[in-house]
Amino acid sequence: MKKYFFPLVKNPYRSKDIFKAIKVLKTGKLTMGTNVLNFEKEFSSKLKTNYSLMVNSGSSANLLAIQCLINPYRKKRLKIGDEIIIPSLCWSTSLWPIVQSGLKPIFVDIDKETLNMNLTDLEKRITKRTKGIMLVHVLGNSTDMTKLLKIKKKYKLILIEDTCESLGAQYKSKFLGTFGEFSSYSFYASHQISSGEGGMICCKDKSDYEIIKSLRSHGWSRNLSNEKKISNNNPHLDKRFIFYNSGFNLRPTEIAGAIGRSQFKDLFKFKKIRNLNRRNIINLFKKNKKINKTIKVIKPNKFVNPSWFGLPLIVNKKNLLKNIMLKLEKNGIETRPIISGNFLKQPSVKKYGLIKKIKYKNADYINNHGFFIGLPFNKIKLNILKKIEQSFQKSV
């Protein structure tokens, strides 16, 4: 494996964090348990959401805010062929659970400036058949939130925002995560907090969440608030293995919940420090006249107080983005793509028959000059600073 100078992501774990899995370790229950609760409760508690639900993962969080959209227990539940408005700029599980949901994804275009959606596009995608957005808080930033609310209600769409790259950001004080319906965390290595593999899911109704949380674990009445209700209504079968609904496994580790817990406890101080660094790398950008005329740096959306996840770069003169990437490798930097580049590329959106005779322009052009470069938790020393500066100089 190629080292780095400056990789996108170091070893996110401290020593605390590790003793807290370890910890866990030695009580032999590595299963989903009390971390975990606490983990929820803790979340719900700072970040002011109503529901918050630990999973296995953000993609899993993604798949079960569709599902739960399309559950029989939900009182207005879509249909087969209904339409959820996605941007083209995305992951490939924000997407996929629409598609596997039977729902029908809606490609919008986004805007250049910000990465995220752009909202006039948004509006002239919606039918009668539309009846949600699945919104992507791309690498922290935001799109216009105001503006996308009154779209909202103008439609009666249901809004789920896929913030697993945006943990911390603020829209006007509020936090990305809390204006929809649903919403999606990820704590893979490589974002604002990490605990292994993990993720969270958000909800305002209760009765979604009771949903969500059934279909968590196998589909099981476990933990529900109806559950006596729900035994004393089969009386023929166990009380402790009554499949209530559909279900998959997407439970998180007790190790993920402690490791989670004691990352999250410092989410502020990390945002704080890839703030410091993402400025201090700019500040080499722009006296230097020759990175500052090739490379263009993503700026927050207005209102938006953001929780970067990496540090997006545009690219500003034709086909060069592929060697610049390959010089930067080669001195030392990782780079990749912002998100995936425009998803509509991808071979699989080929094979599923969702390509549609549409240009989305904005997305093409960050697929052809957009890429990013990481920001780690903690502060990037002088002598590094220097070598970056060089590497970009060299790359460009």
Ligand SMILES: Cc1ncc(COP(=O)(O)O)c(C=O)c1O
Second form
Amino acid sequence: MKKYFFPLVKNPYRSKDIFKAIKVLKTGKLTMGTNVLNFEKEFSSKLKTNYSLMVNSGSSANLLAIQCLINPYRKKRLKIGDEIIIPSLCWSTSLWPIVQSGLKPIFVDIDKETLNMNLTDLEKRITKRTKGIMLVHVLGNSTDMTKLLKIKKKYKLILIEDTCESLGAQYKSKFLGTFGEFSSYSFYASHQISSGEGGMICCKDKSDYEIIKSLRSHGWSRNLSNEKKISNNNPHLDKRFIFYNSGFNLRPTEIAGAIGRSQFKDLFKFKKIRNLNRRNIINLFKKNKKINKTIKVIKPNKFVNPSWFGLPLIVNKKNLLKNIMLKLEKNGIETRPIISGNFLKQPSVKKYGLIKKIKYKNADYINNHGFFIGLPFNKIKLNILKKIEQSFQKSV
Ligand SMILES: Cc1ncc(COP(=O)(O)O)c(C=O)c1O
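Let's compare: the form predicted alone is above, so bring in the form predicted together with this ligand.
Everything in the complex follows now, all chains and molecules, and the chain you saw is the first one.
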């Protein structure tokens, strides 16, 4: 494996996180339990979400949100072919649950200054069949939420916030992920906090919460608020094994619950240090003429108090991106595309016949000019900052 002096992510687990995991291991009960339950409660209380359920990944959270929308127990259920709007700069599993659930994704362009959904393009793509928006908050930043909420209200759209990259970010002091009917978070290793793999799905409505809870665990009636009633209505069944809904098994392990909970306690400490690291790198870039001429930093959008886990950068000059990324990698800095660039360029999208003739100019621009480097949750030491500057100096 290649050795970087500045990787995208270092081992994110501290002794106290590992200790919590060992404690769970010693109980012999690794399946979802009190740590997961307490994590969900603490998550709701800190971020002010109505209902939170932990799952085994951010992808599972997106899948559950979309599956809930088409579920027969939902009063206003979406129908096959209903349209969901999604930015062309998105992750694989922001998109695929829409298609896998028989809904139709409608792609819109982004703003290259914020990496987030372009709201003029969004409004242009709304049709009579548009029922919802899968909004992706990219890398701790967000679009203009005031304007977005106006559009949501005007067209009566359901909002799903894919907040997998933006845990702890705020828009006008309100946490991203608390604006829509549903939101998803990811605790993957490189994200704001990590539980190894893991995620959270939040929703506004109690009835959606009940559907998601059942879908998460095989479709079971266990722990639903109407569990008793379901059991009374089905006296021919063992009340512990009643399958009330269709289902998946998307539950997290108790170990993930314990690690996630331990990391979540320090979310705002991590956010603060990452912001400081970001400022320190930017200050170095500003003072270096060569770097400053070639590299532009993505800034937080107006009213956004961002929560970064990476530093998204733009190469100002044409056709230089690949070369610069290669050189940075050679000089010890790990890099990667912004999300996965314009997702419409992926072979899977072509295979499923989703490609349209429409040009997504800004997503293409980010695809061809953007990349990001990591931002650790520990303060970057001065000697490493110097090395970062030297590597960039040699690479641009
Ligand atoms: C925007 C976005 N949505 C969803 C996901 C999926 O999260 P997970 O890796 O936890 O499944 C990711 C993963 O990085 C992501 O970037």
